[in-house]
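Just the one chain here, laid out as structure tokens, in the form predicted alone.
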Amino acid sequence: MRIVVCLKQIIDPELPSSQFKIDPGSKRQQPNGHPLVISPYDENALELALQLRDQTAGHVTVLSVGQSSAVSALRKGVAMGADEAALISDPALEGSDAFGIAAALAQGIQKLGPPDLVLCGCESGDWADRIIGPILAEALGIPCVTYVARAEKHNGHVRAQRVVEEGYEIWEVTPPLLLTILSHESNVPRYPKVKDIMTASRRPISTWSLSDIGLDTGHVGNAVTRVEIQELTLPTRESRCEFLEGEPGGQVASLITKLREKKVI
């Protein structure tokens, strides 16, 4: 089974909000030397891919669209166990929306060769974007199952457990197909061993421009974006403390009244 996992490198979302800075011109977060990590759900997708590979003696490729710094994310993917890695990087990609990124990923996947399975995180860790997977599936012309917790090969099909509000559904789909993966106790990302990290640091990472994957620049970039960001700000939190006077019984009654007024109870 040939599996492609799409990885995105982002600024660590666990940083304190005080360290996040917004560029007023591009309306995007400024890196400012902050640590860069793989988007969390993408790591869950990679873990699931590695489990499937081990069950079916397949091949896992990690693929990313981004700047040259994304090589470090791909090397981590290789250290975790991926067999191959490739990066699509081109100045023309700057400012691309989900449609532009999906177009580049689709062309990159075609260059790698027809996959049996494509895995994406169900949501990006920076913009909380949940549409890359379905758009990519449409571009590849393959079925898509979203919010998958676990999957396995079963009688020539892929059996996927899809989480829904009431519990979960079981889907059986014939490859090729795309799954978007959420976090689950069965796909907690493994920690790469030091030996594997060292080996991955020496592995070559294929880096492709748009011309290398046969994608015209008219499909990506700010000029063709379908999403307009008008404003991006950091949330502010205000808090205040109010002391209730009087005897304990009266304080309790006052507290209950105030909580009801605020519709907390």
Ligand SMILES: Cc1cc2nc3c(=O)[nH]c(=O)nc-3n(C[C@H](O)[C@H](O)[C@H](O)COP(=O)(O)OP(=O)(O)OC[C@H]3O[C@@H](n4cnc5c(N)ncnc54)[C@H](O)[C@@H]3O)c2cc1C
Given for the second form:
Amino acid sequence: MRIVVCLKQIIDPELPSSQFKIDPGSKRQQPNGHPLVISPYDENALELALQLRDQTAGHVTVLSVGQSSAVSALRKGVAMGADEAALISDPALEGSDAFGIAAALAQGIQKLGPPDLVLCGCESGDWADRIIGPILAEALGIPCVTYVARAEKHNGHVRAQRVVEEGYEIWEVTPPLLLTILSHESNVPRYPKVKDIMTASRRPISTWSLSDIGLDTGHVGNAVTRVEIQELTLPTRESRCEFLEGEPGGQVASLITKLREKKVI
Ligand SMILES: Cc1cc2nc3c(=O)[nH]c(=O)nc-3n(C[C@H](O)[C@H](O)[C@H](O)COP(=O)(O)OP(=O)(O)OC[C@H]3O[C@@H](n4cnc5c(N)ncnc54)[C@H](O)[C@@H]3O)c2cc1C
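In place of the form predicted alone, output the structure of the form predicted together with the ligand.
Then the entire complex follows, led off by the chain already shown.
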């Protein structure tokens, strides 16, 4: 089974919000030297891919669209157990919306050769558009099942457990197909061993420009975005502290009145 996992590198979402800064001009988060990590659900997707590969003797490739820094995310993917890694990086991608990113991923996947399974996270840990998976499936002309918690190979099909509000749906789809993956107890990402981290640090990572993947610059970048970001701001949090005077009984009564006024109770 040939599996491609789409890995996005993002600024660590666990950073305290006070450290996030937005550049008002470009309306982008400023990197500010913050630690970069693999988007969390993408690690769950990679874990699932590795389990499927180990059951079926397949091949797992991790693929990213991003700047040269994304090589470190791909190396982590290799240290976890991916067989191959490739980065699509080109200045023309700057300012691309989801359609541009998905177009680049689709061309990269075609360059790798026809996959049986493409895995994406169900949403990225920064923009969280939740749309790359479905757009990519459309571009590749393959079916897509979203919000998948578990998947296994079953009589030539992929059987996927899809999370819905009331429980699960079970889908059986004949490959090739694309799944977007949620976190689940069955896909907790493995920790790479030190030996594997060392080996991965020496592995060459293919880096492709747009011309390497045969994608015209007219499909990506600022000039062709279908989405315009009007404003990007950090949420403001206001807090106020008020001391209630008087005897305990009176304080409690006054607290209840205030909570009722604010419709908390
Ligand atoms: C007008 C506009 C301009 C933008 N300009 C920039 C910019 O200059 N620089 C910039 O970094 N972002 C830019 N963005 C954001 C960028 O377009 C989004 O990161 C992209 O659309 C993916 O959306 P998402 O991260 O919400 O993905 P989601 O749809 O939430 O992601 C789902 C999954 O898709 C896969 N995936 C997503 N992105 C990648 C990737 N890059 N490589 C591999 N797999 C991936 C992952 O598996 C991920 O879990 C811009 C967005 C807009 C609308």
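Positions refer to the first chain, counted from 1. Under this definition, the rigid core comprises the largest set of C-alpha atoms superposing within 1.5 Å between the forms. Shifts are known only where both forms have a C-alpha. Model, not experiment: these values are computed from the prediction.
Hinge residue for the rigid-body motion between the two forms, chosen from Asn32, Arg202, Pro91, Pro235: Pro235.
Between-form comparison between the two forms gives a rotation of 10° for the smaller rigid part, taken against the larger part from C-alpha superpositions.
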